[in-house]
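This document opens with one chain alone, in structure tokens, the form predicted alone.
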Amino acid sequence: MARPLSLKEISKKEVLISSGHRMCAGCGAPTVIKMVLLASDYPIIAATATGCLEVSTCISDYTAWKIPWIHSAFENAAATISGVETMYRSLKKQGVISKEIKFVAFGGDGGTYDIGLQSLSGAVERGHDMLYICYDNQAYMNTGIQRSSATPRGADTTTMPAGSVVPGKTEPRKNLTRIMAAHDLPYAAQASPSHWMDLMKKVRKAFDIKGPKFMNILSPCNRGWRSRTDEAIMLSRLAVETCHWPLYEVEYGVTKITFKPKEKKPIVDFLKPQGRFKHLFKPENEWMIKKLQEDIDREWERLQKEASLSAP
């Protein structure tokens, strides 16, 4: 059973990712990583897939990480950390190590939804005691804002630009949290930095559960989302309140919604502050907004039914 979160206790803990890294001003990812590391009661060893987080927190001989940290290739962070976890179990069995250590891999949506999915699926199927966290900024931001399978329908990206013929990305985003839950792993969850207590409770719970765990955490990117540098938390909150990014967990097959908006907001509230969606408000593209809303309503209804069937 995970210990209750104490804000006073957390405020006294050392922040294990230093300031002075080279992430963009206003990026959601450092906030997410800070919350994850502060939530843990255990020492952590981390691996990070190539991406925004990796290239900006380790420059040549310098690193912002204050924990043992490994840079993996784009596609294999899950395989890397599963190998480290296997070595740890061997050393513990030999009596070389006695302390309890936790293992976490971080990857963006490109390195998780797409390029790293095979590695992640394999590590989960093998049952490694590890937590994989996707910081989801909804495109390949590090290499130029190309579409990924996490990119929402209608978004303007460099490989699916909005124009007179194509109104941005035409396909819906992949529901990766649902895919990971279908692996029958002990724990899968979605979280948002706007709801920090929910996020940190889920991290703490995940570290206390043996076996493979997965968390999908929204990570706004003002450069790719074409938003202001001070809007990451506001946009994260709107994503939750519109149910574009519902907060829930699946623990041993039991689905639980961990936050229900008092009043579900329309998706336009989330779209309007972002330049990547501005073309959708032209008369000829308004059908895309309607389609987005239908997608969200359908998924939210399905999730609520799943949770009600899981309720005791």
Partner chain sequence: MKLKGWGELTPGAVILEAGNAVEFKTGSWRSFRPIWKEENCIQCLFCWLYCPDMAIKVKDGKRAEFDYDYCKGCGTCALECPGKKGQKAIVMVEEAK
Contents of the next structure:
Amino acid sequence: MARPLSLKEISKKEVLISSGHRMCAGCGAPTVIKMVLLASDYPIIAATATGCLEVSTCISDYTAWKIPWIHSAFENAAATISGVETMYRSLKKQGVISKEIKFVAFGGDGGTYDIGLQSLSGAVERGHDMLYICYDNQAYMNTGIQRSSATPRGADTTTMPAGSVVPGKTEPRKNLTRIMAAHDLPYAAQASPSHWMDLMKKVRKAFDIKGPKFMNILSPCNRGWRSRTDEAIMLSRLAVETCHWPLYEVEYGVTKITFKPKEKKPIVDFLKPQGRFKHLFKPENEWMIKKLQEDIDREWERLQKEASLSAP
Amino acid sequence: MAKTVAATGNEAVANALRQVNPDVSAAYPITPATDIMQRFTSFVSNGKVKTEMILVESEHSAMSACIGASAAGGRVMTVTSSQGLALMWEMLFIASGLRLPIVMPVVNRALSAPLNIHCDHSDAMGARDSGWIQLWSENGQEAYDNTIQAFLIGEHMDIRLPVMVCMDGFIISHSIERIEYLEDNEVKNFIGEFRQLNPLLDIEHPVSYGPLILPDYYMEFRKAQDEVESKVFRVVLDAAKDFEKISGRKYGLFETYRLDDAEIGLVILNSAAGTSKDVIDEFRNRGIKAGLLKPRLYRPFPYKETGEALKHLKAVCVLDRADAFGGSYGPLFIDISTSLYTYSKKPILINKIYGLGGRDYLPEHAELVLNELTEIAKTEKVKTIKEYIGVRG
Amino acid sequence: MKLKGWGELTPGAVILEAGNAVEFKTGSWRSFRPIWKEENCIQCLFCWLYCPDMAIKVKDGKRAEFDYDYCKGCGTCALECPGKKGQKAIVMVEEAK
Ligand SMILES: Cc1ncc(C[n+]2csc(CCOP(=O)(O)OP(=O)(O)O)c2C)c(N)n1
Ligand code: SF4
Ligand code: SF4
Ligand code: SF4
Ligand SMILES: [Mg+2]
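So that was the form predicted alone. Now I'd like the form predicted in complex with its partner chain, please.
Shown next: the complete complex, the earlier chain at its head.
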């Protein structure tokens, strides 16, 4: 029986990622992982792509993982977990194993949107019973804040630094959640640690669905976003409230917005506290903010329309 | 009771894999290895094996999935060639570094560019230092036998390393020869049950695979792996001994052919060794003491034993079916010269590059080389150390 | 800790002791220290949930003390703490030098 989703109840569970990991102070990623692990009552085996999460949670001779865990390379968390899951199916069929086990892969945005997209697409198409979670911190953080296809328009990164000619990233983000939903997989969702109940519900739902599932979870990075160390949750909340990061799910093709802000805040509220967007507030770059807002408005409109079409 | 059939190399290897009956296989098509997987998946589709297939979207994912499956705790294999092996390159080191006993027949084929689907050894040679054990096979029979032994060797508790079994593309993979198959249960008993080591699926004992290792430990892990390599020779010889009991066929670290009293000799891998042996017989008939050494265990390389076997010769030609760019010698030549390096009295060595991209290796090539060696043995003079043969001027 | 020699390592660098990262204390990273003011605490447990370092303990569903062995002093708990009547139950103070 799954525990009710109240903090009082789930706080009685053992957290399956331990203290002593070496993510930066105030990093959003460990909190995201913690929520995912807390949401499940099933035993979990995880694969993790190379990136901040991987290098900081498992540094020989220490591991912060209290579940079976494997890292093999950067672009292949989905392929790696599909191997683990297939061995499980094989041994289960042979009667060697009987336990119910769930399989998760964690990848950063670089490891998911970019270099790992092929491996993820392949694993989803093959129908492995797994949940792939992208912890999206919107750049290649582990190697020092380089631009990824998840980096928002306008952001200052070390490979597209804001300069006198180039005003930070000139292209909009890749809409990966939509790309994954277009695989017609059983479940795709977007979540944010600020909305923990929504996040955990989605994880639970995902684990109870057979087949491939995908979740894209926003994971603030104070080092790369140039924000304060105490703002991870606050910024992820603002991302949701500005509709920069809408919370929704697509279950068997049916789109549902799981959280509608009472009042959609202007994107400036999300940009302001972050040093990576500082240059956008110079008069000559204000058009970028306008563009960003347009991107968001368009996607939010589209999403609402999609959801209304799906509505019963 | 063994069964004799007429089969291609690919067919024989596919049959060996059927008899081994692995738990999981991940694969991606590439000529000339595709045929093995097509045959194997038909065993899967018809319930002849218990194997769960992962039909991946690339060789990189094939090896990644094999790594996941092997770490999960079971018997795993895949098959590839050429570009496929090249695409796996990153993952080869990870498979060996994580000490996962994955078995992979490699049907040797040239590397692009220019694109060529025919035999040479550039693919496996490029992976020779990836920490995988490499067994090379002259013909379909050896490919079959090596594939079976590969599981026993790689899975040995003192070893736990992945193993490549190399055979020549088309020349062997697609040619029909007479092959003796073991009985299914003989193979089953020979390889035994898969023994798990720290499996991920043991959720009562959670383990972490693939940590970041800082300079304080990386070198110790490398050294530990180097030590393991040194244990491979013994295990390969033990496996060969056990295999002989059930098959009657003898295997060693390498094969020598009329080498004991030879004065000149060839060192050559895989199918071309067969052609060479016939020519050596002709030379022997003419009273010329020619012999041959055909490496089998190419990685780790048995330097000491190879040097011992060759040191008494006067002149030796190492024939490479791959070249090393950069003005270097062929890879086999470099290993053979290293194996002789410590001896003060040793044969004169020359290196011929032959058979690239499927160019035929003919008896007359062997003849040419043996004639040259006869001359070198007499005069102790070498014109060119390294030379392409069978190439137009 | 004495570093192991090559002969003492597990094959493939596999780590067999789950969660042994707790042996690595990260408390020294802190330049600010969170202080819990129990009187203002409403037991919402947000701090426990949001702490990225599992440095807030909960006993029988109730918030307990900070674990300063691991707290990196990020301040997330303090920022997110609703407290009572506008009074935070967590405040950050500079670590004594
Ligand atoms: C094939 C390969 N290319 C590049 C790298 C270098 N690399 C390691 S982690 C990383 C960035 C990871 O970014 P992301 O996936 O977004 O995770 P994050 O570190 O931001 O959490 C890069 C580029 C690598 N390890 N492997
Ligand atoms: S760089 Fe960013 S993502 Fe990486 S550990 Fe630090 S805060 Fe987290
Ligand atoms: S967040 Fe504040 S009020 Fe809530 S439990 Fe923690 S200390 Fe108490
Ligand atoms: S300051 Fe940060 S690390 Fe310390 S207890 Fe609060 S949230 Fe956790
Ligand atoms: Mg990232």
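Numbering follows the first chain given and starts at 1. Everything numeric in this text was worked out from a predicted model, so none of it was measured. For clarity, a rigid core is taken as the largest C-alpha set superposing within 1.5 Å between two forms.
Once the rigid core is overlaid between the two forms, residue 9 counts among the residues whose Cα shifts by 2 Å or more.
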